[in-house]
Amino acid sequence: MKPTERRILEAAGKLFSQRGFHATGMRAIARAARVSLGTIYHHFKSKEEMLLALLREEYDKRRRAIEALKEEDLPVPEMIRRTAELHFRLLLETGPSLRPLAQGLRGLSPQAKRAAIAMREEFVNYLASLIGEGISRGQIRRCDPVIAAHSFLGMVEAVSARAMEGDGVAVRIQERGAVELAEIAWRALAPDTPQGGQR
């Protein structure tokens, strides 16, 4: 990917994350990338494909980060918590977060739409089945792997949220956040009989 594009998909990344989306101009992303509107349009299709180009990023960010971790061949509720702190640690890092993004979805094009859900629930349903796996390996307590699936990354997404705020609060969240949230995880999967046990 040229610098240019790079410049630009950065800089909208960051204001879409920071305003949303639909509160986004194309002349602000301009703007924010040093860059003429002319040359935005040379290389980029639409807005909605900048979207589009933001999201995958993200999430193949995350798959190979999570298929890394797969390869270490870990119990299935260590890579719960690992996963845990890695979706959150991304979410801090990355400007352009997944939340924000998503959160733009309503009011997009019907197949930018379809196209941006498909990718969330590839992921989700890449989760479930790490988590039905756990659950039939008797790792992980038996429940609804895809509701589980949704809670975990919802949870984590909300905490990153607030850790993005500019206050005090925010500060410690961004350093409790990680490892308090790979525990209420833990905690919420674990099976009964402890085998894995405590930690």
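Give me the form predicted on its own now, not the form predicted together with the DNA.
Partners and other molecules omitted; one chain follows.
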């Protein structure tokens, strides 16, 4: 990515976080990025394109991190725990700028919604393949990997959204959320024990 594009995206992400996506105008992004409005439009056709570029970066960051975990040849349960912690931490770092996506894509064009959903599905399928690998190794209970991956992401995203509220509960979630989420995610996927099929 070119330095100017990087500067524009960083400015857009910060403003989306502070003001909200719909309340942020292209002129404000241009001012914050210290570029002309024409320069903005040379690189990005719309705010939605910027938001989708930010989202792509976030999913790519998660995928690279999971690939790095795979290279460590960790057991699948440990990868599940670390993935929950990683996704939670990254959502807290960049979540506010992507809040329109966490809020069900309200107000975005049908094309932008489809593009955002496709990116999320791509990541879900990546997680589902990891869960499927764990099932085949007997390290994860038999389940539908795609539904399990959607459940996993939904849980982490809901808890991280609550962690952004700025009250006492949010502080507790920020401090302990990653560990608790990792444990809950693993308990949901842990294989049945031989005694009576209870986990």
